[in-house]
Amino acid sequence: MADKPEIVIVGAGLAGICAAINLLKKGVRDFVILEKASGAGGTWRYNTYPGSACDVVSNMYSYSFAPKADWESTYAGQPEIQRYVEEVFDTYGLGRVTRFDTEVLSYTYDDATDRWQVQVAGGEVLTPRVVIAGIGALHNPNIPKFKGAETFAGEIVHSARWNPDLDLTGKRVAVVGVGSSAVQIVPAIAGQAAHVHVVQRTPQWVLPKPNRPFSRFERFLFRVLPVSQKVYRNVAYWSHELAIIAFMHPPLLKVFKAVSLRTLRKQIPDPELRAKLTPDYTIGCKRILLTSDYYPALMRDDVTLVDSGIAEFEVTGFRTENGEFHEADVVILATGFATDNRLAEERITGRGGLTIQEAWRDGMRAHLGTTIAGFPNFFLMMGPNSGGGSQSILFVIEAQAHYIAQCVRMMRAAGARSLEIRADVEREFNKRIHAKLARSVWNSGGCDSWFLDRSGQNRQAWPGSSVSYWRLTRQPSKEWFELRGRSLEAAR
């Protein structure tokens, strides 16, 4: 591990690991990974709630350069994904270049040396030339502030900060939220808890999740004939890719709506409950949920849908906005993550003392989701407007890791001390993508979602196919950047 690394990668999740492997493949070895947790895994290390699983086909939710032939099922659960991440981490020997239990407190760019001062807990300051922030979009839990929460005698836990010692057996449990985590939690705890209240403010569109175990023959075929797994992966990729056409042209989503309503009618025979579960906005405006066991769980006698938000907590339960009181021993907040401005709490100071809060005072923005004007040699993974609307996030992560490694190589080849995206390039790029997004279902579908920030701008989704993003990230153009100075490395 380098004592004075030229590159610091922050985060040992899927993004940070991919960035490190790409650097290694391109011959760049003078880097270190800083991870505040005690092990690799990122979001899959933290999200250990009951039923935690991926809603992307497992053969797509894996690196293209590290295929796994023995996935247990078509959609992998959290334990298996976490094992996969650890296996890749170990295979590439990243333990030798990783410092665990090392939390980054601040990043400050030194204009005199064109280096970053990265301060970690304990007081140490690293001075890399390049920082790659792989901290992830799903990093900071969104924890609503409920009136009277401090008076509640039971336990309140967020799904992303699960307490492994929490026993729900025989407890009265309230699950707050009906997003992708909630629809996994509710079926997993129904029958174990004495009763489950599902607190819903806005119903969600649901499509069936065709999950099944892989047969022994399929796994044998994947192992002895790797091309078969590539075919399976390509079929999954292009089926996901076609969906983006509908997201960008909302009238085409009628097919998805028909399938969703058919699923609802089939699994919820009770017309009154069915009405409560029927959304009034365009399908796709919020993230479409994939589940085949959530609706059946709601039909159980020991599960109740509460279609009113929480007004306040009391000692033994909570009162909803319609005045009803519900007793509870445990409250599970399945309320997602703070994605509006994911770096709002970070202490990042760029060129000339510019803070990230000042740069993003009108909302998050970047170029290709990776570089920010005013922050030389600073690269984001999964930054603004680089999220796949329907594609596996790992496809985007791989594209970005390749792009960042190419930027580092370009800077070194030019003998530059710093590389910074030009402000006019960033500005024109964001103007174009937001014009495209204005026509998308995320912007025009009539709902409030995590895609939109407080100003109503979509700061999350990429406005097009993942192929178009892949093409743009194949090779950075020198014309996009300001390359400054002769590097100390080139002078030696």
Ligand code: NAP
Second form
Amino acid sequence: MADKPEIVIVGAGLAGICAAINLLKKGVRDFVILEKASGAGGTWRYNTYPGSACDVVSNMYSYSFAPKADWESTYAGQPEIQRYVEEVFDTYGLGRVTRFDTEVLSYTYDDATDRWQVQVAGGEVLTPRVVIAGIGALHNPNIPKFKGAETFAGEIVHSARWNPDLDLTGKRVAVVGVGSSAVQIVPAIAGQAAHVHVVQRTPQWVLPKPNRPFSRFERFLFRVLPVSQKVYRNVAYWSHELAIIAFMHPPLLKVFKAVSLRTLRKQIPDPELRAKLTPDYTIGCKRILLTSDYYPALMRDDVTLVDSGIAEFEVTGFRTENGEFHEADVVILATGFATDNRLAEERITGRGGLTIQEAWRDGMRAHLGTTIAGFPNFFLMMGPNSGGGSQSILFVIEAQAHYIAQCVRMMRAAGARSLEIRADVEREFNKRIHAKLARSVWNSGGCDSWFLDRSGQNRQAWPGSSVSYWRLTRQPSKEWFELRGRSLEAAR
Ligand code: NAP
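How about the form predicted in complex with the ligand, since we already have the form predicted on its own?
Full complex below, order starting with the chain above.
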């Protein structure tokens, strides 16, 4: 492990691991990975709630350079994905360059040396030239401040900070929220809990999840004929890619709406319940939920949909805005993540003392979701507006890891001490993408979602095909950046 690493990668999740492997492949070895948890995995280490799984096809929710022939099913569950991440981590020997249980407290750019001062818990300060932050796009739980929550005698737990010792058997459980996490939790705990109340503020559009185990023959084929897995992956990739056309041209989403309404009609025979579950905004505006067992779970006698927000907590339960009171032993907050400014809690100070909070006071912005004006030699993974609206995030991560490694090479080849995206390039880029996003379903579909920030700007989605993102991230252009100073290393 480098004593004085030139590059610090923060996070040993899918993004940080990919960044590290890309550097290794390009012959760059003077880096270290800092990870606050005790092991690799990132989001898949944290999201261990009951039923946790991925709604992206398993063959696509894996690195292109590390295919896994023996996925158990078409959509993988959390334990299998976590094992996959650990396997890749071990295969590339990343344990040798990773410091676990090492939390970064602050990042401060030193204008005099063009290096970052990365302070970790315990007082140590590392001084790399480059920081790559793979700290997760959906990492900080959104925990609403419910009136009276502190008086509640039961347990309140957020889906992304699951308590493995929590036994729901025979308990009265409330699940707050009906997003991607909730629709996985509800079917998983129905039947185990004495009763489940599902607290829905806004209904969401649902499409069936065609999950099934891979047959032994399919797995055999993937193993002995890797090209067959590539074909499978490509078919999945291009069908996801087609969906983006509809997201950017909302009238085309009528096809999705018809399938969703048909699913609802088939799975929810009760017209009253069906009415409560029917959204009044365009499908795709909120991330479409892929599930085949959520609606059937709602039809159970021991599961009740509560069609109202929470007004307040009391000692034995909670009252909803429609005045009903529900007793509960456990409340699961499936209320999503803080996404408005996902670096709001980070202490990142760039050139000239500019903090990330100041830089992003009007909203998150970056260039290609990776570089931020005012923050030289700082690379963000899965940054603003790089998220795939319909594509596997692994595709975005791989494109960014490649791009960042190219930027580092460019900087080193130029003998520069710092590389910073030009403010005008960043501004023009953001103007262009926000103009495009204005007509997307996320912006115009008539809903509120985590894609939009408080001002209504879409700070998450990439407004186009993932191919267009891939093309732009192939080779950074020197014109985009300020390259400053000759580095001491280059001068030697
Ligand atoms: P989410 O989609 O943001 O859903 C949050 C839910 O909580 C919504 O139903 C929201 O209601 C509700 N809520 C928030 N604050 C509330 C409050 N104060 N009172 C009552 N209800 C409240 O969160 P998520 O389900 O955790 O998913 C977030 C993202 O994580 C997903 O979109 C996806 O990108 C990712 N994810 C992916 C997978 C996967 O399978 N790949 C699985 C889980 C999560 P409103 O709609 O009314 O705001």
